[in-house]
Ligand SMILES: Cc1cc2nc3c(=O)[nH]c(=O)nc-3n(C[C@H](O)[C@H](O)[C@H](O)COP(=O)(O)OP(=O)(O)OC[C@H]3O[C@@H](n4cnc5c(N)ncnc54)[C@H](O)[C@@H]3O)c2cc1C
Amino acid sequence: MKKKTAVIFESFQENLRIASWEALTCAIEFSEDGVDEITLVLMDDKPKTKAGELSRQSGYPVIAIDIGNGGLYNSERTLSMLSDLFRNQETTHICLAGTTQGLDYAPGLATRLSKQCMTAVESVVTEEQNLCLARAIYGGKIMEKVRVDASGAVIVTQPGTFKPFSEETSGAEVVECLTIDTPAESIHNVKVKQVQKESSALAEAPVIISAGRGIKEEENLELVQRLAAVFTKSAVGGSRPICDLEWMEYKQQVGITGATVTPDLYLACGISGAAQHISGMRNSGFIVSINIDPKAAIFNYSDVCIVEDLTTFIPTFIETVEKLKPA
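Structure of this chain only, please, in the form predicted in complex with the named molecule.
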């Protein structure tokens, strides 16, 4: 029997999130023998034109949901809209991107629909002839492969892990528009405000030296800065904990809630390699990591792995460069 799978598309400021196209790829890979019926659900405050475009681009039918509310996301409204919709449609699997919005409502949606919820899904794998979803646990040191219950699941993909869907399609435009009007009683949107402009320093630097909690002391930041100085054009970045500690500014943070960067060289010093960090730097040209732990997850995403204590290795490397670099 054909299973019904829905993929929820999220828009932010006039654009569809790339992560939603990645969730579509996951849904297709997870569709057994490719026979599942896939429908896209677009949530937007002016969804009509975007929905037509989405259907043409993807080749899949689209249900456009007018979210109203001035386009502002509200989990209470989203939960009641989507649970009604999926109950009526008898949807089995629901795929969506693990954006801050997706992660906000997906567990509640699954609970309301009595489905299993899986977050941070990175790939679809086959285990003993069963399709499974793989997700990283223990900071990326271990992969958990979960078999999905036949009654269906809410599947939340880790941004940056699946390829965004980009097949050539000749799909007809099939669009259905729904306005679901459920007032929010317990959550009121005030507004969305920008607190941090994206910084261009990280975006433009061909070399990024990034520090993680492994630097241990604020004084060791100086080591990282000295290391950055041996490259002609470079910038210093960091993982979230370093910014939380206020050792760096938030605009220097690399990762899912910071900057997404693609320098020619990304040099990670004392960073463990949690999925939220990896999402922001995995497409860098060349990745080198220094970590004292030979099993650090970051090594799985690196071209070159250096198992050393950064407090001793960085000075050694700087000396070496000074000796070997042509004058």
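Pass me the form predicted on its own as well; I've looked at the form predicted in complex with the named molecule already.
So it's only the chain below, everything else dropped.
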């Protein structure tokens, strides 16, 4: 049966989220031999221009929905708009990114459309000649493979697990603009409070230096920060115990209850390798781990394993790098 798939794109501060491009990759991989119909859906305030760019860049038709309201997200209105749209379009499958916004409305959308809701999807696999969706369960210890019913599903991808769609296309712009009047009755926006931005977000940093309980003392975080400063574009993250101790903010946490990251280089300092942490960084390009325990579980996932006290290794490494710099 030919699937009719919609991919919901989300924008933030005038830019399309990278995680939405990852959701498009999932939809393409889940397409049967590339013959299934794929349409992109963009909900924004005055989205016509952005939708045109999206259509040209992706090569797929785009439905642009003007949500008004200054572009502010409202879960009640979003549910009403999307459920009405997908009923009329007879959409079978819906892909979206597991952002805070996506995770908020996805279960309700699946319920209204009487479809399965598959969250935290990490890959598309073939099992007994059937395309299945795979996701980690039991803290990342087991990969579950699920076959989707013919009736369709709402598929929510785990950010950082699919490669963002980046194919160069020269397709013509195909955009359908809609205005759906669905005023909210129970939920109303009051104001938007912007959190303080970090200099380098975990989701976008090509290099991430993470600290675990093995750094022993909060004062040793300075070593981790100095190590991060060696790299041009980097971010500092941490494991759950570090955040629980309030040595770092929870927005810096990497793991199943934090951020899922896929940097080019991931450097773990004093991290033992619990399944909860591994699930958030195992798809990194190159993994280097520093730990005094030669049997640390994280070494099973590392490309380079350094058995050493980080308070000895990091200063020595930084000193060596400084010496190698051209005068």
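Positions refer to the first chain, counted from 1. C-alpha atoms forming the largest set that superposes within 1.5 Å between two forms make up the rigid core. Worth saying up front: this structure is predicted, and the values here are computed from it rather than measured.
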Using a superposition on the rigid core, decide whether the Cα position of residue 16 changes by 2 angstroms or more between the two forms.
no
